[in-house]
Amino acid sequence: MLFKGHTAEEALAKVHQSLGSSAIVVQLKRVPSAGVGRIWGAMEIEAWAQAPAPLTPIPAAADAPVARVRSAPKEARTMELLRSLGLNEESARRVHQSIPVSGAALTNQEACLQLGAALLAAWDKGTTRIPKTPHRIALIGAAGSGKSIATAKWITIESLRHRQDCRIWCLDGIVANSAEFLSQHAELLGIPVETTWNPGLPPCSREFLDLPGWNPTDPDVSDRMANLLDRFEPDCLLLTLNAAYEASILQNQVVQFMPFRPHGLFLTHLDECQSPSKVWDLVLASGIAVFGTSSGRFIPGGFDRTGGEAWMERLFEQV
């Protein structure tokens, strides 16, 4: 039976609902949204799914009870699949979890799309705070994340493919902002840099925040900073982490830039580090999910918003 739904949760929760919590998902994609929604390249997520095979009772004599055999229960092959793609036992345990529990026998076909289906559900819930279309944009994150160079690949692809009128905000923490590079090469596209708050000028299109990176274990730099994204208002407020960084210091950085509401990840140095396990724990133990990435110091190259579709192609392509 074919399902649809705007986001993978949504599907799949119209797959419980008519077919039991027990129900295998045979395929899972997204596809082009049906009627007026096509215009403006809106997507769903189609589910086809099947009612569980019945469990087959094994002959017991006349005055025992009857049992049920469950071969191949989805609780073991699941959590083998899951130890297999490298997630760290956090992350495979939340995934696990949301998995409803069936007594059919699974193949690893089955288990995949299974184990497939919950992933992007939990990706999926993650956008859910990332406007589509931001127009205010402010990446956050340490030093050395490569905010200045996220930025000014993404500046160049709204000034010059998309034809928007930029403005960037290169604003002083306790330290100044250094960026030097950013603002000279948005000066070289035409487009205003400010260095002071001015709340009078008129709206742009397209809108950046620069902020030097800072730790925000110390106090003092994160409230100033925390005055300077209230002023400014993001729609948009991304973590931007550096992928290159072992696991155990993103996940760090990501617990405690956590109060600040971030939208969304943004991850940089890709090019350095293309682990789709690392992507996934990040995603899994955050709840929100990644907006964009940026490859290299090549501009505008390497600046990529991929979904969670090719994510999870690339993490079951190392099985």
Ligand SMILES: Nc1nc2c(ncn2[C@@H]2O[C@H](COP(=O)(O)OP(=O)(O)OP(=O)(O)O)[C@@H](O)[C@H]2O)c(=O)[nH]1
Contents of the next structure:
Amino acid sequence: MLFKGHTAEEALAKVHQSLGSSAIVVQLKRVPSAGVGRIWGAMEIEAWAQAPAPLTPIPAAADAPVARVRSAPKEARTMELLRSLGLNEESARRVHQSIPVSGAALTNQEACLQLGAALLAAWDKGTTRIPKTPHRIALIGAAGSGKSIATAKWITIESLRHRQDCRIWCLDGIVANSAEFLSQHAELLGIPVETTWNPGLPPCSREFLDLPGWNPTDPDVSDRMANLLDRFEPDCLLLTLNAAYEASILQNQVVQFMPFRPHGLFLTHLDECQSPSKVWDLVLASGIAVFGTSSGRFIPGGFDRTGGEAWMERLFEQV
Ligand SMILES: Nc1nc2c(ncn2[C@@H]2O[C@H](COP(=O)(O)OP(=O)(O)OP(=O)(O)O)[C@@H](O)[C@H]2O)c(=O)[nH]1
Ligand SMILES: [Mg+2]
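Moving from the form predicted alone to the form predicted in complex with the ligand:
Below is the whole assembly, all chains and molecules, this chain first.
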């Protein structure tokens, strides 16, 4: 049977409502919306699902609850698969918990589909605060994470490919913003660069804020940055992470920058590391999705907006 929803979560809720929590999703794909949303490119999720095969009773141990014994084959296969995907224990636990408990024994393919659906649902949930077309963009993160290079790529694309009028604010934190190359690059493109905050300027269709990186454990510098962000009022605030860093360092940066309430993640240095499990670990831990990626120093090359499906395919290619 076919079920549709605006998000994977919504489509799956309909599947479970109609076929029960042990329904097996056999295919999940994103398709152009059937309604008027198609005009502006809206997408929806199609889920093909079937009712589970009737259970063959499994003799239960005298002291074990029946439901647990019945779900054991599925539980074991799902956890086994999650580990083989390279996700860390915390992510595996989160994904596992989000899959409805079912007594049906699953084939590998069915278990993969259940997992894929759960991962996409988590990704979609993490995109709710990311606008489709951002207007006021700020990349924040630790020093040297690749914010200014990514911003230079982004303004080039907005200005030359999309013909948008852009402005860039290159502001100092407590330390001076040393991204000279960004100002020079913007000037080459004819994009105005502001180095002091001036709210009286007429708005542009795309405004970018470039700040030097900082360590959020320093309260003074964090206050200053929070103040600048409050004034700029970004509709797209992205925590920028160097994907080539150790997973534990990245997880730590996510925790430290969460109080700034980023809308999404932006990953740089994809030319040096493309580990899909690392990306999923970050999305699952932060609860926010990856808005885009940047790979390499060359401007404007290697700037991409990839969605959850692409990262899911990369994850499953490893198995
Ligand atoms: N290989 C590679 N190098 C990169 C990438 N992005 C940035 N870099 C390099 O990383 C260094 C830091 O990049 P920036 O864009 O200046 O980093 P930043 O986050 O703006 O740094 P601060 O403003 O000092 O916090 C530079 O030497 C860049 O050339 C990337 O995707 N791949
Ligand atoms: Mg910079």
